[in-house]
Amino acid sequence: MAIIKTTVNDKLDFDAAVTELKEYFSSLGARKGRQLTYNVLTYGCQLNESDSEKLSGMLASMGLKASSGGELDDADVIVFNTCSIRENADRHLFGNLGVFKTLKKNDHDVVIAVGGCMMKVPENVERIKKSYPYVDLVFDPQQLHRFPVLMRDAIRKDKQLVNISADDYIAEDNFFPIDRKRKFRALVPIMYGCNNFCTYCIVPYARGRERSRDINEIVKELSELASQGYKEVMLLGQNVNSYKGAGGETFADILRAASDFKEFSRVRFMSSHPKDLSDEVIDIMATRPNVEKHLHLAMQSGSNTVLKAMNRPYTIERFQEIVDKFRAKVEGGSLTTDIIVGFPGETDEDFEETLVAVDKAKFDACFTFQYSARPGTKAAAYENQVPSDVVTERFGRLTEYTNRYAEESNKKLVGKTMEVLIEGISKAGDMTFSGRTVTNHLVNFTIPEELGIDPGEDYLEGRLCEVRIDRARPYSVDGILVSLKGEEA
């Protein structure tokens, strides 16, 4: 595979394509005598959220606006963008799907379109063309720069078209234009794809090889952002750390430039790999005070013997190195992990392993999920697959362990008054906001009629306050505010 940058000429043909359909729905729409929508359905991780907002922007861009209705079927063009990680991102795809027949059979100008990681398993591909030949448009992450002409070009010639490249494109983000969804954050891709082939994920054949920004394109957008009001930046990779500039720059120099700006309350970077943290990088989050104190370091397990059969390049030993480290640099940091349970092989005495390594780290917080085989690993062909009722017994076991952990990290923070980014109202509702702490812990709190505050979320969302917290969850805290920072977070 090639790692092409995309041309002037590339540029060019986009905006072709964006006026040629701007023309063609400003045309269809007057005909319907009426304003033509989208809808965006969007599965899977920060960087499908990101890809999104860049589909949007395009569309908008198009003439078209978004869909209020909240239906699947609501709107003129459908993009799904889809996940292929875990398994039950598949069955929300297929399941959606076939909702779409009656809609195409009764409206043949509505677009549907199927981008994201899934388009990159063949048998996916093979599945739409076969049982799904309503869907116009099937294209992968890597053709995200060329979705307006593959779109264009579905609409001219009126049946599917299917477009997987062998590529790997890397298109800077000043490419696009962007509707970012949080007025207060914005996601910031600084790399792409992933060089590490865990043999139990699809990643680095869906996503493709490694491929970074420009240092000063990053830079450059960090500004705008800046400039912008955003208060909140997330740096995303498929491993964020991993960032190798072409003047030999490392992830350490984009994080220390992100911070760099003062304008940002919080920097935030998704995900790491152990094998490429840097002590540069912990001692930046220990210093740097608009880094967020929080580490997101992908276990995955505790046995040495699982770990290799996973192709992780680390033993738990140097796993809890890197935890020992962070703990001791960073004043009050919270860790967090993923683990997968039931990776084939997995033995009682590996399990047990992973709780131990589980009891030593005491995780802030601990995403764990049951082994799936996915498609064109290379962990789905081997024979030792795990019972699905092991797995399910040791997946509860797992469970009790680490939401353990995570409510006596959300009880030390009981009594305690902390800073929190608001982003919003809470899923609580009755007029209950919602946050983060610099160290990433989840807040809910109320505000006290006496501090005459108007609550409107739009006037909250993306202020700093301070909140007292009083009670804790397995996985967020209760509090009351008790005061605003400033006019303007």
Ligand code: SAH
The other form holds:
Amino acid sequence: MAIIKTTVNDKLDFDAAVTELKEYFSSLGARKGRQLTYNVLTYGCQLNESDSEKLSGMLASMGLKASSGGELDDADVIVFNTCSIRENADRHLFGNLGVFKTLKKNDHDVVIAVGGCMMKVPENVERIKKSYPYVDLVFDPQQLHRFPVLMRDAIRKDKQLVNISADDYIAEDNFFPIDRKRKFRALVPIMYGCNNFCTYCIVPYARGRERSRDINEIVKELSELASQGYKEVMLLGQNVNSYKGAGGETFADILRAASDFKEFSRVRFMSSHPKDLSDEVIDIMATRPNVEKHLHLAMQSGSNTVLKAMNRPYTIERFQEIVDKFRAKVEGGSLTTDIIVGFPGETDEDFEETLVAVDKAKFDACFTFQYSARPGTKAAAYENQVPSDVVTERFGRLTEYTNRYAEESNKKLVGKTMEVLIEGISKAGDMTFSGRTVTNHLVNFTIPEELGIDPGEDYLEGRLCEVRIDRARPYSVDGILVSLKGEEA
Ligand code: SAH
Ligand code: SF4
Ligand code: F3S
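Got the form predicted alone; any chance of the form predicted in complex with S-adenosyl-L-homocysteine (SAH) too?
Below is the whole assembly, all chains and molecules, this chain first.
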């Protein structure tokens, strides 16, 4: 397995294929008497979303427009960007692919492409080859830069094309046209892949070995985003903290560089691994006002035996130390986590230790998952799998705990006036808007008429405002807008 960087020739091939497809879709559209459309379906994490923004950008540059209907099959080019993190993610694809058989029969020109992490699991590719012959293209999530070339070839040959490689690739973001979904938020991957091989996880197989983008390229992209008016950047990587620049730069350097752009009201990042989180990063969060005061740090389990079996290289005591440090340094900061229930061999005592750890850490929010065996991972072959009724029971108990702490965290905000970055309308009917605090708390709020503010979504999205919080819910808080910040407000 090698790590391959894209070259000038790749870019020339890319541009040639885009031009050719643009002509093809334009004449096909003329025949059909309408502009052709695309639909990119996103099933995974933010990195998957970021890939979808690139896929959409490429399709748009081929002259297609985004399909407006919410229907899956309401487009001329349909791209599945799959995720394989848990089994129910897989079901989405195979459940939905069936729908396209008739569609493809009725309109042979429709293009169906499948990519994303599921395509790095050989059984899934075999299943498509065998049972879904009407899928035109299976493409490698690590080779988005070849997507136009492969799509052109699949259309030319009029035969299913499968292109999955064992190598790892890295293309700078500026290789691609990017169609950013939110006009205020930019997703910026800074590194790809994962070397940790937690025994339950498919990501290292799907995304390959860790490789970091060039810091100068990242800063160039940030500078463009700042001048284009983006207010929030989300720095992405499976382990953003293990970023390693070619000149020895660390994640702290990237975080500082991003926060130096005063145009950004918020600099966020995902995900941090407990083994790599440095004190320097915590200090930056504590002192820089535009860096979010929210840390997502996956604990996974409160039992040292389970952590070891998961190949998570820290003890629960060490995890607790990091939590204490974060709480002490980042005033009012929020801490969220991921927990897996029912990992093979997890005993009642192990599970109780997880509850104790949740009690200590008092997470502001928690993403809880039932263990799902992923083919090809080490843990899938473990013999001591936990029966599903036991998993379900533990899962119920855990979520009761974690929900309680989440609600407590929300309750602490009641009565305060907080700065909120507006994300959009949350309920169109009664003009309730939603946004997030710098601690990533979700806020739904209304705008009192007497303030005389234009409540148009376009006008408000990405703006900072002050909201008085008057009610806590389990997953969000409600409030009333007090004032709008900046510009003419
Ligand atoms: N790289 C990130 C995690 C990305 S996956 C990190 O380590 O923080 C997001 C979460 O999905 C993981 O933290 C884990 O809790 C969960 N997850 C991953 N594989 C899983 C599996 N096989 N079954 C259940 N949950 C899983
Ligand atoms: Fe998966 Fe572990 Fe890597 Fe996170 S750190 S992506 S959980 S292998
Ligand atoms: Fe899913 Fe791949 Fe992300 S498995 S969670 S889309 S890295």
